[in-house]
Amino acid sequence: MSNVITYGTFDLFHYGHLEMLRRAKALGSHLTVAVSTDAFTEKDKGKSCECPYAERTAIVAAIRYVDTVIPETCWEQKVSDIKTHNIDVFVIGDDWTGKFDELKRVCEVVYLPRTTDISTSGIKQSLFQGGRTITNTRA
């Protein structure tokens, strides 16, 4: 039995952070999530989102590879989580391979790949500057 963590904005929820969660789930039995808070994504990471926060972890609550849902405020919050949680696996898109390695002196440190095709930054972009319309086709 291990528990893993990740942490991610989640914002626009799609297909990659579903495989990102499945993924990370698989390699624990209990899968903890710290979702971006509104502050710390606009401070901190310099980026606007869609989706407040309250409405973002409701969603990945709701995702069932997900047993636990904490904020992430701020980046130093790392150390901390993972000893309180008692983490065996810090997991993390590959997009930040290195980023993390001090953490490997706390627990195992995985970058997955990430879902191809597929991002938060890419569909805004495709929405906001008339890309291709997302339409639901089913009835």
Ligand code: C2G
Second form
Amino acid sequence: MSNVITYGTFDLFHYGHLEMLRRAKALGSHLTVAVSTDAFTEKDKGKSCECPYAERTAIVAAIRYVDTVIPETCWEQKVSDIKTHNIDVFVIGDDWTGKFDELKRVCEVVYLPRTTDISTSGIKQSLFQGGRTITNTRA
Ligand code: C2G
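Now that the form predicted alone has been shown, please provide the structure of the form predicted together with the named molecule.
Following is the full complex, with the preceding chain placed first.
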């Protein structure tokens, strides 16, 4: 029995997000997902969401791999979340490799390879160009 946590924006929820949550859950028995609030995303992550926090949270909460959803409101909350939720494993995509190594003093830290050829920014760019411009090498 081990508790896993991951963090993300999960805007325009797509297959890469689903795969992250599936693989995160496979690392333990209970998965907590911290979803970035709109204010945190805009002010601190420097991007804006197409979908509001309530909708992004509703989608993440409906995924079968997800047991608990909490808000991510700041960069500094992770150690406190890990203690509050008795977390054994912190997991995130390898676009963040090395960025959260300081958490190794409180739990295991895992960076998983990102799913190839899909991203929220890529979807936005493709739609802006009229759609169907993404080359999906997974197909
Ligand atoms: N992801 C993935 N493959 C993709 C796209 C995303 O594995 N093709 C992963 C990311 O690496 C991340 C998770 O899905 O672990 C959520 O991605 P984003 O919504 O882009 O989250 P991000 O803005 O990176 O938020 O404090 C950490 C942040 O909140 C992370």
